[in-house]
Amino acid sequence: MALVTSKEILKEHDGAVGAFSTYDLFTAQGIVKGGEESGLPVILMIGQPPLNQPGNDYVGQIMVQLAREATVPVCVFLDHSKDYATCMKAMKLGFSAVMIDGSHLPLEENIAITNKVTEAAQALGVSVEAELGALAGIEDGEEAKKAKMTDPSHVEEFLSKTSVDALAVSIGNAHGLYKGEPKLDFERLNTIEEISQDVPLVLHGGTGLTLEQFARGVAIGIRKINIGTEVKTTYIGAFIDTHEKNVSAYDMVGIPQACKNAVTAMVQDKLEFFARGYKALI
């Protein structure tokens, strides 16, 4: 259908849109096909570290081409870039959205780097996502997670001094696999949503959250949900299962196809739940 910006998808789409991490041709194909099978928009996402690996400009180019040829709206998104240069690299590759993550910086510095990226992005018709509050790691305890959560008092100032198209928030979510059931601060999310008004909110660290937590987050105002680790576990799980069925074959044709198909099924399931299925749980 078209390569579209995240602003176009998030403003018009009911529920939330899934954003899925991409690592190679097969994960990219699986993610786009998941969108096509569901008939829903999808965000094809790659992080700064994999994009900056030697030779991986080609992965970015493949992502853009797949989006242009897709039968559903696809946004090609740079995730968690810490610097201006990588954001510019992604834009030059044809990405339709970038995230500048200044959450590790003092508030004024976060605002400054966000505005620098936004100025360049707006000139090219590219959407920008920013972040307030830092995502915890799997090694962090509950007190550390709480300390890193988005401060609602910073949200109004940040949004008044920037013109971002989406804002990622930290409410107890974390990258990687959670230890036990994650605890999300939905009261904090409610407060942030009231302040953010028309700026869509983003939830990173979606892998491992329960369906009930997803549903509650979307009902409050989450419009984009990032899934990264589950792409990897789905892909590698399918790789191992397929290889072990015929170890001596070393099937470099069939195994990647099985991995791609597994990613497609997972993406389709998530997209449909984020867009519609969540309503049954609220």
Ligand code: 13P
The other form holds:
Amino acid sequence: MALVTSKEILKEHDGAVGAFSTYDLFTAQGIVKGGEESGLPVILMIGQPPLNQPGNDYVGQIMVQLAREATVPVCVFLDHSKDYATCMKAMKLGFSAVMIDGSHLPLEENIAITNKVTEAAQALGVSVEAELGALAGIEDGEEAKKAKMTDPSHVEEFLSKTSVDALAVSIGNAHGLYKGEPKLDFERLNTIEEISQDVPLVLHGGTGLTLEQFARGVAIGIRKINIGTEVKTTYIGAFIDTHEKNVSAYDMVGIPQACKNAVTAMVQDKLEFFARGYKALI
Ligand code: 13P
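Would you generate the structure of this protein in the form predicted in complex with 1,3-dihydroxyacetonephosphate, following the form predicted alone above?
Time for the whole complex; same chain goes first.
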């Protein structure tokens, strides 16, 4: 159907849209198919390190091509770029959205790099996501987590000095597998939502959060949810299971197909919950 920007998807959508990390042809195909099976828009994303691996421009090209041919709206997204050059590279590859992550920088510098990327992106009709407050590390204790959370007093200044299409927040969420039960600061999210008004909010670190946490976040105003690690555990889990069923086959045709199908099922499930299923839990 279409390669669309994140701005188009997030503004029109009821509930939240899932964004899933891509590493190669098979994860990309599995994710797009998950969107098609659910009849919902999907965000196909790749991080800065995998996109910058030698030869992986081709993965970027494949992502754009799959989006163009998909039967549902697909946004092709560069996730967590720390620099301007990778954002430009993604835009040249035809991506429809980029994230410039200046969350590790002082506020003024985060604003400056975000504006530099936004100026180039707007000229090309590409959406921009920024981040305020750094994501906690999975090893961080409660105090360290709190110190890194999005400071609501920065949100108004950041949004008034930039023109981003989405804002990622840090409310106790972390990348990777959580150690113990993750705790999200929904009060903080509520305050940020009131300040940010119609700028869609993004929740990173989706792997390991409970359905109740997703539902509460979406009810408050989360419009995009990132899932990365679960793509990897799903894919590699299916790889090991399929290989172990017939070890001597070294089935380089059947194994990737099984992995792809497992990713499709996971993505379909998540998209449906983020768009509709969450309502049953609020
Ligand atoms: P997880 O790997 O924890 O799902 O987080 C993914 C993410 O937020 C990518 O930006």
